[in-house]
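What follows is one chain in structure tokens, specifically the form predicted alone.
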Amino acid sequence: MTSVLSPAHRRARWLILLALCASSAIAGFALTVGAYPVTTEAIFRSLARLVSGQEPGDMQERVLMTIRAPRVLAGLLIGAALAASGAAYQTLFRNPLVSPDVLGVSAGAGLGAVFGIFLSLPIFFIQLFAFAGGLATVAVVALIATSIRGRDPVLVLVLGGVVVGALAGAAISLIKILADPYDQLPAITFWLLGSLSSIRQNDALAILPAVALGLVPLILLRWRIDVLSTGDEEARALGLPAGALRALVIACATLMTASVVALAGVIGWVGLVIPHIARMLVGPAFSRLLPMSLALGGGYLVLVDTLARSLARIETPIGILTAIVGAPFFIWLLWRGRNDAA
């Protein structure tokens, strides 16, 4: 028996497909833009060589395969992961103003990376410290939430994340004061603003397992997450273990956020802005919100990264551009919520 989709579901499917096509077009355009322009013909030549197992030929193909394509692929993966994390957090906490760093994961990852830079460690260990710092921060927040009884667990999680994130931010400031102002401090500042300039071949593949490990459970549990968004009592009435499911969603979203922050630095606002735009397009149902956030997030970050390396002779950190877009959008959300409440 064939299932009949409602008009809302059909519309959502077409919008998700349209978003995927737009992100693909943005990625294709980004491959051609840069200090060293690459033609469309060179892209098809590189694809043919890649399929046949041959090495890149001329300079355009080498630039494309060793620098441009890895950066675009990383942008798609990082943007999609941050947007998916934001969608999961916003659905879980039933608040469209929540972002992936609500539990302090970005601040913890930033502290780990800053400490690695302060110790003058290689990039691999800096990324490893950032990943461990993000997970450790959320573990501390979870420990605080489980040790405090008699309060709303969601509120305790959010407040614990704010406190731990503030402590991590204070530690980052202390390390910046102690860092070498000519070598370490510029590297710390640039990393905290987020950038894809250091992405090289196989970097995206290195974080792909962690992102997949966090994303696949969210896809498989998307219907249960929809039920959990209605409240714990309703979820328990339907036989769902609300506490265990919430812990799993938080762990998956945190794993994705920590892995991409470890690679590209702290990139704010993507997890706040993109899920809300997706919600306005396809509605609040997580089964539709997640794929739309994935499609929009990847294209959005690639577009911002293309602007970051094209607006000026010196590359602009992504965090500056995402803040320029995200801050006015956040103010608009507050204004819109105020008018809806009135």
Given for the second form:
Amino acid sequence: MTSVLSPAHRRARWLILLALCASSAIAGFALTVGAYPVTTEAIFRSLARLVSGQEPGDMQERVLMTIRAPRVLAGLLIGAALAASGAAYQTLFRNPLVSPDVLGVSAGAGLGAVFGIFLSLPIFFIQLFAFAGGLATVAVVALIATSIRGRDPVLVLVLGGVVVGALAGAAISLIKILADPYDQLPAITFWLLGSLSSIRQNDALAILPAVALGLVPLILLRWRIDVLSTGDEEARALGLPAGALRALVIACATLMTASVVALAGVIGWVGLVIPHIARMLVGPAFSRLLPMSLALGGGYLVLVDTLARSLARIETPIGILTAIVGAPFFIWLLWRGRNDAA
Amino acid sequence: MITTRRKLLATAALSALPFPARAARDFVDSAGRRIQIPDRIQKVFGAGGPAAIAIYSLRPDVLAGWPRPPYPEERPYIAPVARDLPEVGLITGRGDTLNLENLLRAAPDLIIDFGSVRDTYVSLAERVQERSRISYALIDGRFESTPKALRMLGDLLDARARAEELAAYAENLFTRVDKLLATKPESQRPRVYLARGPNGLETGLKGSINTEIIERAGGQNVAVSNDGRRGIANISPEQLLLWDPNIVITWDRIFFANLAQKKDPLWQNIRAVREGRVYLAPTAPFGWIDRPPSLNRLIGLAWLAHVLHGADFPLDIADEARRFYRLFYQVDMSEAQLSNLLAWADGRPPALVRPR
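Could you drop in the structure for the form predicted in complex with its partner chain? We only have the form predicted alone so far.
Shown next: the complete complex, the earlier chain at its head.
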């Protein structure tokens, strides 16, 4: 068995390495692009200062170290986290059409943030509300799923997510109507479209523990998640506690998504499209899908974010661009799938 | 017998018509629409925030209500007759919150929209008027046409003498500012950034109704888009560094308080912040520089021209504010109220209590 899988595995390893290189190249390129003119020398100077632990010297270095580099790093982290959650969900639900927000995490985080904006809270609390809202929504969905027995647990989860997500969407609309149209409504609109523009120095570091906490179990359990994707019966036959494992995967993916959405707002499509591309490249096995999604997701989001901040002088919200790029791609995938089936 | 009954029926039918049978006169609004104005006006509906303020300034006694109830810190600066008016929702603007049936039940004599006269709003006015049978007037609310708009509103609301008084104030203020502007070539005008939202990275782009006060007061709005966008936008911190404004204005108290803590390195790199030229505009009872864009901006114009040009635009802000609040809002501020307001304009606002 192993010897049969080996060539595919080796090929996947190379592809993942290649994707990592591509993402790093994109990140490096993104450092050179921006409104404020920064020379390549300044980038290397900043790097040297960073290594030797010095404070940035001139304005160029300060732009790099306090604005651009944090944003690129956050983009890598956010893209990787969204893609990894998407890959986990798609494997878990055995459905390539689900995205990280299928259980309502984005809608819940959106509701939390919008409520924070409505209360005129400082940014930190808006982010905290978003994080808590995302977690709480998925918790409610999980509670519904566990209390309804005698049905396909996966189906109940997904339907519960749709229902609770729609409810959160309705609550967002309600707050929009109550919000001050001059102060709060624009802020709410921008938040729901997602943006990395307000990311500062330590923001990426702040969510790193939460993302790591979600990601590490997924990496450690990647083989078991593979087994789970073949179905509950098969998993149980192999002695795996399917329900507990599923709960853990959901908790991990939710933690990751909620923390990145709290930081950057709602960014759709990444968690849906990237796992698809990854699957095309390395196949559906989660042990290969996860690292490939991580590698591609980071680069992809940095690329789109670079577009968002350089298309025009005034930024385009990134959620708009991920949809514009993602939707046609998805249609192409559907079209391609039809051909495969035929 | 039969004829009498028939007569009675006819009279009943006539009086039951919702449209006032004795439409007194015609009025041509800013969109060039000819509408009929009833003889006596007792209740007028503002389609949005700007209209409510315009109606309140001319005839607080006929205003039907506010788009949202005034916040506690705003209430003392609103005349008692209008302070407790109900919340009536919006007709225009983002998100209609007004039910047409509620509008009909409130039965105003007139609906007024005050702001940009665009095709969308014209068609909206036509539609609401057709369905409700209530005359709907559109008044051009651009800052520059304030005196004209005041006179039109005076005509519309039967308050011509008062409108003349307010228009004279506006004209006088505009003339004072024009004199200042004549001495300031474009190159000498400070570069201004309007910071909105809790992180200050939301702004009104040049050309939007939200920022026209900057140019009017003799500043240059740094937020110029290169893709024809106007209105409110999110901008990137790098772009802000590149613009490096001389002056930052805001009414967001959270943002202003954050800035005062000097924690955010981005803002510490902006010239205006380094030189201590960040100004907070009061928002009671309505915003001084925007929020919403209506007659309330007149006091903000005087304040902002003084903020931007200092001694070149001499201003006794206490005197000006007292005069403006008395004239437009019919509020005689107590010493305490005035000093609270002036402290606010000086960067010491009241604590933020939201919402409701």
